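Quick heads-up: it's one chain on its own, the form predicted alone, in structure tokens.
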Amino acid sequence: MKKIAVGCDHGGIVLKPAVVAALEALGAEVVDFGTYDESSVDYPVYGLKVAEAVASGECDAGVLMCGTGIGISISANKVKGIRAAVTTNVFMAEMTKRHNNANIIALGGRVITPEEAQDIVKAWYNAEYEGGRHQKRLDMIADIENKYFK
């Protein structure tokens, strides 16, 4: 069983119940880092919480949600070792795991429906990293991190 961190702001909370349900149906243990209602909050807070949980190994991977998925993914990607990718469809979700080994996906509550979010999460969760030629590229990304993250 994988331990999956979830987090969202007010723009992504519309997706959270569906995402949590999909993850639990897949057998994942879900750790919810908030937010818990539609009150306006700052997405970097939740992007950081989830990213730190994944980077530290507390959780195996994460799902973030904001209005578009963009802002919260940018926040998460500021944490060394995080590869957070905005996904808006099943193909993107599968490929970001298969080729980029994304350890966090980001979804937009104003971009996709809860049903689409469930399909995207399932595709990402079930996809396997292919390694091979893709590992060279991930190593290059790690080199960039090592250069700029002091």
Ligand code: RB5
Second form
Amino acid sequence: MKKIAVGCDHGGIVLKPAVVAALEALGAEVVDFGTYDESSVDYPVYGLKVAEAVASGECDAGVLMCGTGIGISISANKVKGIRAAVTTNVFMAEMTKRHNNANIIALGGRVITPEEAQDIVKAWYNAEYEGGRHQKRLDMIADIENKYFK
Ligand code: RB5
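Given the form predicted alone above, produce the structure of the same protein in the form predicted together with the named molecule.
What follows is the entire complex, opening with the chain shown before.
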């Protein structure tokens, strides 16, 4: 991974500086799709921006943040090709890359600390997708997309 899209709402913005710093320390180029202050905004806007950047290939992967990570991940997962995973600890972050090849992780600003977010981002970024038996399952997810998405 090299070019990473980040996006958040007001509930997730508390994590964004730490996440950007962690990504840059890993050597990633970060593209920040907002939001940029603590004014109340609607998380689907930012979930969509980051998901479209990843699905189009403009960015290699993404990190989303809202209060829980849930609403913004649900939004991103409505974009074909996106596998956005809420991760609340390092184990989930590593496993969702190794098994699900998550191209977006979603974090909760009201759930984890900025320091925990940095550890999670590092674990996800550094882990490698294992392929093999897991690819069959990702293909099955793609089949569901093809059945129900335009
Ligand atoms: C905003 O108050 C909050 O609902 C949002 O950040 C997120 O937690 C939704 O899933």
